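Only one chain comes next, encoded as structure tokens, the form predicted alone.
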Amino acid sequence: MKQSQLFTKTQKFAPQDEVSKNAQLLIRAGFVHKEMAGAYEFLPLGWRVMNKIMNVIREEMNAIGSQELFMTSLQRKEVWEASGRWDDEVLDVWFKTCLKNGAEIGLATTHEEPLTALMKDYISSYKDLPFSAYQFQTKFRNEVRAKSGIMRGREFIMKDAYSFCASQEEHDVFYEKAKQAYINIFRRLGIGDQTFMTFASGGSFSKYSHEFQTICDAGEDIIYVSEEKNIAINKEVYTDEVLADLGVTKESLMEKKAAEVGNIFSLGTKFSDALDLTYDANDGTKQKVIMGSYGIGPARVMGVVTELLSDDKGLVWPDVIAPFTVHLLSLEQNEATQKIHDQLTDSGIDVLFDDREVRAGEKFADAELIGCPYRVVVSKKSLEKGGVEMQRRTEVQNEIISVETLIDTLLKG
């Protein structure tokens, strides 16, 4: 990718409007346009760090056996009527609105209704079951305030999945099954040290459901961590007797802000009971289905990035969701730098080569701004060196090496 071609633009300054750091270094990177509060456009570098938040997740996903789908965003009136969520009442955050015959739909906020209602068609014996399905799909909510950046939208993806069980046994093995997955998704992301396994409310189904919560001082959230034991616990269950159930001390635990990246929840039988979701059991009897529920958010993820790893510099992006590996510089030598990024994409490294005729010190601006891990510079030094240079985003020092040292050092990670 040539970024004289590149559809995106640095800024010097972020919108006045906008608040939140992560937005702020986002927007002057080029990687997002915010529309309006709570909605953003994720331009092609944004998009790119996207998809590949989405396929870490995709492939752990995948790996405990969970099948990918899509559903749709316009929901229908009566399925979410049947567990009474339709009420505004019940749930706060609806958009709705009316198709032209004067029919009543909303725009989903979830998708527990819906996919269970789908499931009729599909589970019908114990054979069918236990069974799991994610998506990655746009969600709408009417938030009150959304003044978080991407880490809090009116319009966002989530990555939702839905597990469907014939006994209490079987979805709590599922349920481990995802909890591991969601701690391998947040280690993979780079945020695995600074993320905790939290205790929450289970509500009327379990004991506890589990957030997975990020240190992060733009966080919404209060949670008490145990480093001993590598969890938290949320405020709203910061009680003695969770204390004592989980083994910990109020001495222990260190309050922190955090923001959640993941949920897990036990869904018990109720929306197989609102929606009449049975299978035939082994012994010849109808029961309902047991299910659970696992949320992720790819943009509040991106968000917490952005928020945890980012200097004064600008972004600082992990190298597996980094938008290219290279941002290559040529200062005044593109002919040769073209031969080199043709090695470097030969090779199988993703490379944004920064070919435009601007001021050496605008190239280095920007591309501490974007945040790619290494970046490399190609100059008439360098070149009568027999080299480039290279440099880690992280990193102070650089030095000048041959073009085969920097693909083998590339490759290797």
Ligand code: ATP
Second form
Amino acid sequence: MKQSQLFTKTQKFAPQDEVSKNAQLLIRAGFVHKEMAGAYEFLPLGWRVMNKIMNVIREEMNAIGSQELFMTSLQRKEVWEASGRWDDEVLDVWFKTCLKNGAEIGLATTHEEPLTALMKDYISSYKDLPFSAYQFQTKFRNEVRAKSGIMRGREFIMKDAYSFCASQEEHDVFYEKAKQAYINIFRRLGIGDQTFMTFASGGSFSKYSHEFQTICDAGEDIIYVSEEKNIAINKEVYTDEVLADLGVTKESLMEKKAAEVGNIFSLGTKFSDALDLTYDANDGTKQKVIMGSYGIGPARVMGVVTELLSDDKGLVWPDVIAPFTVHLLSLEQNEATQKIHDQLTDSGIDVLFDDREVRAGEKFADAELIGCPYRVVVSKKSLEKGGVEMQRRTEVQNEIISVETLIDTLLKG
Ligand code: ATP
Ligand code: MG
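Would you generate the structure of this protein in the form predicted in complex with this ligand, following the form predicted alone above?
What follows is the entire complex, opening with the chain shown before.
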């Protein structure tokens, strides 16, 4: 990608009404655009990051056998009435609208009800179970506070997965697999060290649900972290009884602000009861399907990474989700740099090529703001010394190396 052709430009200032650090930086660097509070457009650089995040999630969901689908955001009132969640008093974040014929419909806040209803067409026997399905799909929520930038959108993409099992034992097996998948996901996304599996309220079908909470000052939750056990407890269930249950003492816990990047939830038969999703068991009886739901907010992850890793010069992306691995800066050496660009991309490396006719200082400042993991400068001096000048975004020292060594280093990661 040539930077001269990228339609976004970096900006010195973020919009005055933008209070969150993640949105301020992402807007300045040209990753997102603010449409209104709680609604952001993802621009080419930001959309690349989102896709890389979603691909890591997709790989781990596929690895546990979950099947990707894509549902509609337009939802029928009937299925929500069946579960008792159509009422604005019950679910206070609804966006609702009407069809031309006057029929009321809802814009998806989540997909338990419609997916449970859909599965009535596909589940009939115990032989159809267990399985799970997931999607990356737009949710609309009329959130009261939308001050956390892309961490809390009024429209946002959610990865939501749902499991369908014949028995509690079958459910527990999948639930444990999902837990492990989530641990892998947040580790691969570069926030594993700061993310804790957190015991939270479980609803009527299980004692606890599990949230994945990343320690972050911009987060809106309070958790109590046990470093020794590598778990945390959400403030909402922080009682003497729960501490005893989990075998932790008050003194060993640290109170932290955190952002919920994902959660996994045992739903029992809540939705299969409401929408009558049954299967014929081995013994000929009709049984209710046992369900679970598993969410992750890719944009919230992107916001959290921004909040945690960026520095006073700009964004800092972990290699796996960086928009480009290399930011290649040509200091009046566009022809030679183009050749190096081609060698890198031929080796499968993502390159943002700064071929613009602007001052070197501007190129350096933009490279820091955009935050690609490797800055590679091609100048008359570097070429004379037989190569390019490479510097990691997180380090201060740089070195001149040959293009071959650069490619070797990058492919090793
Ligand atoms: P919160 O308590 O933060 O509002 P939630 O309990 O409503 O979250 P879920 O409905 O379970 O969250 O959604 C699953 C995941 O989707 C969350 O773990 C979070 O990562 C993400 N998410 C939820 N609400 C938003 C939002 N408004 N903007 C962006 N991501 C969101
Ligand atoms: Mg919410």
